[in-house]
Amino acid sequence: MSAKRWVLAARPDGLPKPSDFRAEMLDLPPLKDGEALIRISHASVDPGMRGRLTGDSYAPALGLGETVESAGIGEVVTSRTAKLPEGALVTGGFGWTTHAISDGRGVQMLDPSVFGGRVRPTAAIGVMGVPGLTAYFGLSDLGQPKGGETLLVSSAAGPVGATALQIGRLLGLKTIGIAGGGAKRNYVLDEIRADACIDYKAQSDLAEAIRREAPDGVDIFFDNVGGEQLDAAILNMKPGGRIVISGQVSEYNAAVPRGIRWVTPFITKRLRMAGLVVYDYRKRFPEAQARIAAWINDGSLSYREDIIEGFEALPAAFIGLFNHENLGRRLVKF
């Protein structure tokens, strides 16, 4: 049995290059007894991803040679253990291969009661995986949100900015979402139902936009991206404001980082700015996904999928990431 993987043939520099990857094809081993033949179907694309193909980040850098690391779903279509029984859809971080050998460990079955209906099996490497899981923790236990209190979202049409953003809605907060063009903006406000939404492209003074939306001040930022963005929250927090760091995407492919321009009002305002690896809340992901679920399948919570076709297609969907062309989860069908 042969696999098709891509792996990490060049360090980025910059924005990454396809000529990053390389596509292989590797010969697998027998099944042992206790192993299973998995069968990807989708793999995930994440800007999360860009520091380790360059060096050490919340994990060890990926080495050259290697599979690129992704969440990914299959189907268990050969199998010599109990815990993976043939016909399985399960989840885990394959990586960008079509097939996986597997004893188990780190592999997830689905849940049939759960991903049907509303909830798709998709579903567990999106809203109800990392993405989903950084914006319910990120949100719930660093922002500590309180009924009433606003709450800005930075890059609020991807999948972890377009959930927090739901989650503070059902929370009792004001909500008002960052995002680029009158497409994802329009999103934000029609699928979201974002209280508002800053079109940033459309600002020559993103500080003032803000301030507009939100004249009192901000309680808790959400960010997704970091750079001039998070400066413009900054200057709008109320005293005691919380500031949630998810991602960086704008600092991920810069040589030198812009960083932080305005420090003084975490002096004089009491701010507090917290970040946060999703994999630290691992025991509480069934209890997060749960809640979740619910809020999906009572119509509380919606989320959006952007499916690219093709594994030949994923080097291009991850450096399309970078140049801001998905809407919701960025996925690739095998």
The other form holds:
There are 2 protein chains.
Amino acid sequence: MSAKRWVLAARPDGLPKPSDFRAEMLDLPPLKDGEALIRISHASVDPGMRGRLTGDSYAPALGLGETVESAGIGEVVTSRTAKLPEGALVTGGFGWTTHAISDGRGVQMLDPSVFGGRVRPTAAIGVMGVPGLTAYFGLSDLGQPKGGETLLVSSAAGPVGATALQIGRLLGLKTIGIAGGGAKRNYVLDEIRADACIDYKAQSDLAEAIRREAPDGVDIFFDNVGGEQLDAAILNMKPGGRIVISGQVSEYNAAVPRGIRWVTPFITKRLRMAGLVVYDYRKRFPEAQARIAAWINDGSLSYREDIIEGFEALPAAFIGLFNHENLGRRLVKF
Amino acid sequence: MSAKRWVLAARPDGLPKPSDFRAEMLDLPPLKDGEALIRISHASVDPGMRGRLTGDSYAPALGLGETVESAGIGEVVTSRTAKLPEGALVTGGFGWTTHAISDGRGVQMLDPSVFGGRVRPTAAIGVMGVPGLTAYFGLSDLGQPKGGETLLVSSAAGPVGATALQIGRLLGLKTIGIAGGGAKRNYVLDEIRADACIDYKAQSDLAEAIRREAPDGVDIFFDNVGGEQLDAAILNMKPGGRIVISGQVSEYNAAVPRGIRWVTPFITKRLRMAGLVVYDYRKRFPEAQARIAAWINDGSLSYREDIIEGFEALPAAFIGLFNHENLGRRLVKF
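In place of the form predicted on its own, output the structure of the form predicted in complex with a further copy of the same chain.
Let us now look at the entire complex, which starts with that chain.
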């Protein structure tokens, strides 16, 4: 039995290239007692993973020759453990590989009473997984929202941003998205039901565009992008405003990122800025997943997946994130 | 009776110039019932006031032709109100003027049981006033210090930084200052009794110099400077670290400030950054002043004043702040 996997072939310099990754076959050893063989069906591609390709980030750098990390879902095909019965759908951090052998650690079975109907199994690595939970805890814990406040979200058509906007709406906030291009803007308005959405590509002055949509200022900026978009938001924050640093996709490929120019308003407007790594909230994941599932099932929270076909497509699907190709959660199916 | 005052003559473009200020004589009206005439003896010069010379900041912009704002101390010379008895020493936001007429609003009498001995009257606009209170509330409220943590402070020989370092020491923190030049470094080590002090002018790589002094990282960065010093600190923060934005003196004269490059560590290291305007803590000023006075009186907290002589020196004394001339709290005596 062998698995196909993608490993890190070279540390990317700037935007990752296809040649930074290499496909390999890996012979899998026979199953031991207590183990199961999982056939992976979907793997995620995540902009936040970019940092670990170059150096130490929230976790140590990925080694050259190691399997590229990602979340995935799969099915148990052979089992020698009662923890992972054959036929079970499971999720875990399998990486970019077609098969994995697991003793059950770090692998969760998908509860059929949750993952069915509107909550598709792929949601386990999307709106019910890291992106959705980042939106949930970033907004609720660091954003400290109060009903009636104004929430601005960058990368509003992405999986984190779209979920943050909708949770904001469900908590009674006025919601404004920032997205690139007419199709994404329409999605944010029509399907995500934000109160407003700014197409940053159509603006010569993003700060001024935000001012038009939020003339009284922004209470919470939920940022997935960084750089110029973060600066434009800072100039529009209300006194006491909170900035949640969820992602900085415009910055990950830069050796020295652009950063922000406007720190002085942190004094004059008493701003707060904080970042999060969602794994810190692990104990509260069940609470958040139950709420998200209930919102999905009653039709108040929608999610979209951008599913690319074919194991060979993994590097290109990842690289395309930095070209803003995706609308919704990008997964690769194989 | 007339007063001499300095008014804003032109909005500074970059570093303020002497010609941005104009000295004027102002005829004072006769005292009415309920008023007192105060002769000002000392006025402060404050880097944080720079923002209001150009545009709206934490308070609306200063108007052209208006008296430059500052804190001051003085003596009541003539009084028609029991609130301000003749001979009393008082403090208030008098601005750069030799005399002021007051009905008592915004003016406090200096309590002789507090302001005597080691706590000199001038401390009312220094370590017991805005700079000292900014250090106290910035460190205690936004810094959230826990005994044994490592505190890094920029502009460590300035009135805010030197007080923050000492309060940090008194709260059981390991204290590291950043200051420019050997004289300031010696002051921070010998008189402020910080555990270490980095002369940034003697470093080619400030981030590396911080790493040598704090190999395990910095828990709290109390920043009065901004720009490159803030970036160097961010690269050395521990996970969960707090950054207190007290001042950004390297940024105030720039039309578009330098800002910071490193926002991505806010995610990977779960950093928090927050700014303060000390007036938000007004109700707690007495509590803080009592603690600061007690520390001064028992010899555990020292403060230094850099007193320039002569009313005419006010603009130059202010401009000199941005050339890092001052060691300790700069006041002008007249």
